[in-house]
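Shown here is one chain on its own, the form predicted on its own, set out as structure tokens.
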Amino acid sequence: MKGLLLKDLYTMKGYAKQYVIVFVLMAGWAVFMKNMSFLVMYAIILGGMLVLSTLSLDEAVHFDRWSIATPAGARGMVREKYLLLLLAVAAGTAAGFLLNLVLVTLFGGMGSFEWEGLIITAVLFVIAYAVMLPVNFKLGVEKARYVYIGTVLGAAVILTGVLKMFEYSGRPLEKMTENPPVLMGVSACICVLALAVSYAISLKMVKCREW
């Protein structure tokens, strides 16, 4: 498994030349638009989008194909992509928040963005992956970007739906976030149960899929 995850994190450095001068540009916009809290986002959205673009190169070359042939096998293979999305998406959550303190004092209030706004997002794009490996690893990487899509929208509309059930109910949101390591526990909880039950149904899709 170790050699998969090399391979994936080579790939991933071959799309950084990309992946740097489309934040860029985003930054510029951010800047214009005087609203920085969306970088510190996309900075956590752009760690799961390296691991689609692995996921688009593998199925390209049918690297599955040999990968699952190998000792590592088709358990190895699944458990790969999901440490390599926990990895990305760590990693794009511990630069929204160095990014954030950046921005907090380069730009004062444009740039403030809450940590449990980071925590939130990091969890919305979680679960958003946990439904979208197993529909890859059935459909292919095409029909998983659709679902993908899909379901951060839905998340995001049910998000807000929530947020807004709390103002009309006189229970901001401060309320819910007042106490951060029950959010924290929270949140680590809905993200392991996720990803537990996403890696037993892709499992079990590469196990029956016709190769």
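Only a predicted model underlies this, so the values are computations on that prediction, with no experimental measurement involved. Positions refer to the first chain, counted from 1. The term rigid core refers to the maximal set of C-alpha atoms that superpose within 1.5 Å between the two forms. What changes on going to the form predicted in complex with the partner chain:
Remark: with the core as the superposition reference, the CA shift of C189 between the two forms stays below 2 Å.
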Second form
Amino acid sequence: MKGLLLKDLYTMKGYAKQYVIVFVLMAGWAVFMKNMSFLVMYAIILGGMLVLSTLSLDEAVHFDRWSIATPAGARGMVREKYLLLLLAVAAGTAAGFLLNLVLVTLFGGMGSFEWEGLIITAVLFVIAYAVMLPVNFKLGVEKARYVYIGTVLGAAVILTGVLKMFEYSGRPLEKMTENPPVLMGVSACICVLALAVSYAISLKMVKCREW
Amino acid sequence: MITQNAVDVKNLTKRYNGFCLKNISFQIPWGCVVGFVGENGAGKSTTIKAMLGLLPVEEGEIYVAGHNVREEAGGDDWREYTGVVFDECNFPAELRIKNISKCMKYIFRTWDEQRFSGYLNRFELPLNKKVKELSKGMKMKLSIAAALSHDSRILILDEATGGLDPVVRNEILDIFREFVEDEQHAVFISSHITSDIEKIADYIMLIHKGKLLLYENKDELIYNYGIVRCTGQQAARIPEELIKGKWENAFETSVLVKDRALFENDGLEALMESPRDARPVLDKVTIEDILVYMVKNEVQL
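Switching forms now, from the form predicted on its own to the form predicted in complex with the partner chain, please provide the structure.
Below: every chain and molecule of the assembly, starting with the one above.
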């Protein structure tokens, strides 16, 4: 698995310049909008996009088929992609926070920083990837990309509905966010559960698929 | 890992809509090269994928280096002894050659960096280049170098020489020959280029529409088979049991025959009804002839 992870990191290194440019542009946009949480949200999304890129590159040359035929096997290949996703989202979040810190230090107060929104974004994208990865292993990356977009949009609509329900029921979201550890704990549980179920399905898909 | 055969396939069956790999059984002995031929869609890649555990199969047993491929027990360690090269280079385009070894040593427990760099030198593959910057021949050489740089004892090659020029193909065939000089090694190579198979294989395996038509020692095959070029009337005098394929046109009938020795010397004259008839000719066969005649006639030995 370590070898596959290294391969992805070397591959991503080839695209590093493009990602840095996009990230810097987004940082400029965040400063202009005076919304630093946008930057961290974007970093999380960008981290996830890197995983999608590696899936696409693997599929283009059938590296996935080759890696299953090595001692890494189907299990190693699937595990590596989930680990890469966690690392990429974590690295994206860290980079976002770090850049946010730098920009706040340089330019002073930059408006509100909505950590609740960030957690919800992270959960939303982890769920989208949890849905997308088994589809990728079953049907390929192109169809998985549509599923990913559909899941993000669907989840956003559901989330908006839930928030509205909270509002109408007289229990606004602020009540929930008054207790950060609870929100973080619930979010972490949702992510772990989604990824665990997704991993099990992905492994089954890989084993049942013809490579 | 002392097994009688490098690969043992028993009653392999895989069904698709409109195609079925039917009850395939064969063995690949150690120290041998087995050439796998057949037309497009005959079932070559399906067989190879089944051998590598890359597709679920309905029935049959597949043992590679003594490991039952269809059983999960025992893990994926057997893949350490299996070098695989497909019809394209599977390394991502952005990867630099120098980084491949760094990744492979964590994938293969037995990865040998020195052996890999030896192959890179031999193939003149520049370390700093990205995979996407290599020619098709160089990419295939890179794949072969990787397949040979761990403790691979069985090389499984699916159209690995396709699309390469004759010089590169010869160079690659030399490497396979060297590999199989070790009696504890074996090569299974599928290719459309039957001349390559003829150069390197000890055994020939022919598949057609999912059925194994032939699995025979190459030298015996070439020695025992012949093509009789004659008239239609003369062809009719050849005993049915010797005919393995026939090709007719307005001018000539060509018959693929078994036991060519029977036709040498007086055998051909026996086909002539009168001394004024044109004398039939007995030609040597190539693997391509056998493939074409047998597939056309769907004859099973």
